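First, one chain by itself in structure tokens, the form predicted on its own.
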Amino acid sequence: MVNPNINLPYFDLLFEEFGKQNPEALAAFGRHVHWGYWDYPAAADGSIADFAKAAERLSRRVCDAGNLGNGKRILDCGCGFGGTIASLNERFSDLELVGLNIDERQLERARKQVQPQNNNQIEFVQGNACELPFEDNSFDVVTAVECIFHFPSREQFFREVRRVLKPGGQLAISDFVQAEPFMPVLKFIGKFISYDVGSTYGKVDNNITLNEYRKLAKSTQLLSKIEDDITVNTLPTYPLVRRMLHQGKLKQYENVTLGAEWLSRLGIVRYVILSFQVS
């Protein structure tokens, strides 16, 4: 069932392509719906299979930043089709895994795709990441892979994460941050491209810098642990995504993605993995 209050055009497109049994869409985004990570970007071959492996690597890098291990209770916010939950389910044992998403359509697919193994428990819950429907001190780790820019408020999300994490618990995320010197220019440009971005990727708030993340962590009593700039390692994602959009004759989507690619290549927007710990 589609919630009229949720605007995620690219997920609408994915569901349309999945309904057509598009093999490339299913192979590229049927498990993970985020960028890929390449240890050696020059070795990326541009294939769907190569991208799918890279997307799995990115998910693992975020989770490893959260110091994950056997026997923990883990919340994955913005869980999409359950790709990060599936990865953890395959890698570790005796976990309590909870995937949270505001879009019930994504959760329906996740429930069908991801089944417990290795003595793990899995639950998918519909909810708002800024109003977490969980008790205080109830998780060891919270993750949010490339989705926090869709949330209503980063500050409220951090406060909710701080509330549900146990003492010593960790938050691990990946996000796009802006290089501080370019913030005024990007805000100005954003006024002219907000419609195209919104009608392609939905509500996106990338108006944050790495230093602002540090301040946010401090204000919510979280200690910054890891700051890993992986921009260069994600760059092979863009040509592949643009090629798929071009084949689908989705020129608007392609142009927005091309703009994002050049902002990354020029170092104006950076892709980072961050982790924080309850202080």
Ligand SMILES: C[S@@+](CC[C@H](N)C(=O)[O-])C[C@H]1O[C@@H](n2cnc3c(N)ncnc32)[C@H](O)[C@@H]1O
The other form holds:
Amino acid sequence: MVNPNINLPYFDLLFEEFGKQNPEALAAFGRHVHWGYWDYPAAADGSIADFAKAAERLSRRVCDAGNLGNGKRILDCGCGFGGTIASLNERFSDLELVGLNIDERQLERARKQVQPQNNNQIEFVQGNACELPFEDNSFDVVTAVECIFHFPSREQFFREVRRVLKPGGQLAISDFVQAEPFMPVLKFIGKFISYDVGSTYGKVDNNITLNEYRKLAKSTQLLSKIEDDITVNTLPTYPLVRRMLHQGKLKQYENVTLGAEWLSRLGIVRYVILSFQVS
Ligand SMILES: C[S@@+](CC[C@H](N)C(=O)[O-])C[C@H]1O[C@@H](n2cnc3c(N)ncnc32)[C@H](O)[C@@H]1O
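Alright, leaving the form predicted on its own aside, put up the form predicted in complex with this ligand.
Time for the whole complex; same chain goes first.
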């Protein structure tokens, strides 16, 4: 049953398609629900298999920004269907992995999909990333792949992450940020597209710049470590997702995705991987 407090229409759509055993939806978004990363965007072949590999690459790049390794305790916030936890489980050993998600339906799928290997332990916990149900100083690394824009507050999330990280611990995220000079343009555009964005991707807050991330880190005693602008490496995602959405009733999704594509192609919105360390 859909929790009325959770507004993620695109996940409702995914569950509908998974229920119909739609092979494209399952192959593209059955593990990761985020954009892809291509080292050579011109070499992207537009296939679902190529996209799935690119989505795995993006997850790995975020984790590598968090300096992950064997034997660590890791929290993945907004863990979706557990794709990033699955990837870490395959790559490393002796990990304590915790996936947190607001949406119990996604966690049910994650628990079925991801079985521990390599002497790792895995737990999937329902909860809000801004009210982490974990003890102070209890994780080596926190990750959050392409989900912070849904959270109630970035500031509250950063405070909570700082609280649960051990001394020297790291946070690694990916997010969409606004290029500073274009903020007024986006504010203006936002007025016209907020309804369509809300009824497809749910609550999306992209009202942040790289500079504001730096300030946020400073105010929560985190040290900015890596700032990797990967906008161009993610661009092949858009035509593929639009093609999947090119069906009558999904027109609204296709339009919103096209809008996001142009904001990215014009450099108005940037896709970044960021990491921070407890200072
Ligand atoms: C774009 S999906 C990314 C999922 C996953 N990180 C991935 O990369 O495959 C955004 C995720 O954020 C989760 N989410 C949204 N609001 C949340 C909150 N307040 N606390 C925890 N998770 C949340 C959604 O349920 C969804 O799984």
